[in-house]
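One chain comes next, on its own, written out as structure tokens in the form predicted alone.
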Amino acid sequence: MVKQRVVPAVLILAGVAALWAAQTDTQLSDRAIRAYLDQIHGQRGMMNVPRADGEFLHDFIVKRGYKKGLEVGTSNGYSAIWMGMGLRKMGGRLITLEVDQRRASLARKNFTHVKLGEVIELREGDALEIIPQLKGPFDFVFIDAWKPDYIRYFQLLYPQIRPGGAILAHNVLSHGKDMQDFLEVIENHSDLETHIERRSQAGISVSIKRQ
């Protein structure tokens, strides 16, 4: 009779734990990231999209298979992380722009914590100055910054969005009066198909550039 070696249960559990740690050393699960997002939502002085809008951005990216994205207005990185999760699935990347130094610093820490540093690149400075230096085309842009400047962002970014790509803008319902010129353009543009996502009271305009 050949005696079988009995491995103590504690060693088996330790091995599983070590394997899990090794797998997650460079990548966190969506579940872990979502839990962290719940923690940082509403950090003092930050302006975050509602969770429902973050989920929409994630799902929209995955559904359309987008890989190259741009965000105007990072804040603490809440919405960028939602998009980063979607882009990670697609093998894509996100550039996010933030003018405020304190917010940018906090966003970097949050990106590091959720291990999305290789997916999300933060560029600090005035978006109106940075955008002309960017190399497109982009699959999509998400605008969530100073509302009266939405039209200026649009004018700079429209040529950089590929056919089939999307221009998304936040707060079009809650702050529509501050961006009337932008709303008129996207609603009447002959090369855009625009609708409003109403998952939250803020509202997200979604404008798809025709092929």
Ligand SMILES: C[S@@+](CC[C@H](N)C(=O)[O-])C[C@H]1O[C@@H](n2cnc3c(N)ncnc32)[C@H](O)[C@@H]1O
Second form
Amino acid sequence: MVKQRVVPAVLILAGVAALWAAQTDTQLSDRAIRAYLDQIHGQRGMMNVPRADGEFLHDFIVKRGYKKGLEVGTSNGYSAIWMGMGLRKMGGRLITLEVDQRRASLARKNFTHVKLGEVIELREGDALEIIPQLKGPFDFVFIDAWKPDYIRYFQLLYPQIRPGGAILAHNVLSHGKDMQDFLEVIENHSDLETHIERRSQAGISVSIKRQ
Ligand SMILES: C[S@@+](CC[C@H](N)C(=O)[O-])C[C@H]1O[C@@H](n2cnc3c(N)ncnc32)[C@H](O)[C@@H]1O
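Counterpart to the form predicted alone, namely the form predicted in complex with the named molecule:
And the full complex, kicking off with our chain again.
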């Protein structure tokens, strides 16, 4: 009698354990991802955002409930992983654009390693050519590529950002002189509410499109 009850209980426990294992196999905890981010941060030639800026991007996405994001300038995927971690909580997705083959290949490996391959899609090529082919609207774009091109990204992407959405740009404090035309537009645009996040010396501009 006891044996008859114990066997199904053991089978149920084994089933629960298998389900748990499958779950943890498809997702890495935030803690594990953050540990990996610390490992890949600052690799030579990758020009990653400072950790504080990565944290900000993650928190900003979660706080505003954004789901559909775009990044211009992937490098090895450091900032994309921060954003991907936020977007997976929202059931969202990120498209990230990178022109350099070597960095794109490193980023792909990193996305797979942290099991965010379903959340982050990398498109390899020149962002100025890819953006016109993308289907918006987007909740947000994070621009972190060649600084003098920011104004061109803005012109291409502004119509693709939904009202209530955001245009974020990196290095506005550290490289302001290389993007003066862009800064002038976002600071004076009647349909944008702009402020600068100063978590790091690089600075991130945050421009929210009015509803
Ligand atoms: C500052 S790094 C990006 C760092 C990344 N956001 C991070 O924090 O890990 C800039 C990247 O933009 C890429 N890039 C520059 N111009 C580009 C373009 N026209 N299209 C796509 N990627 C571009 C560069 O190859 C470089 O990897």
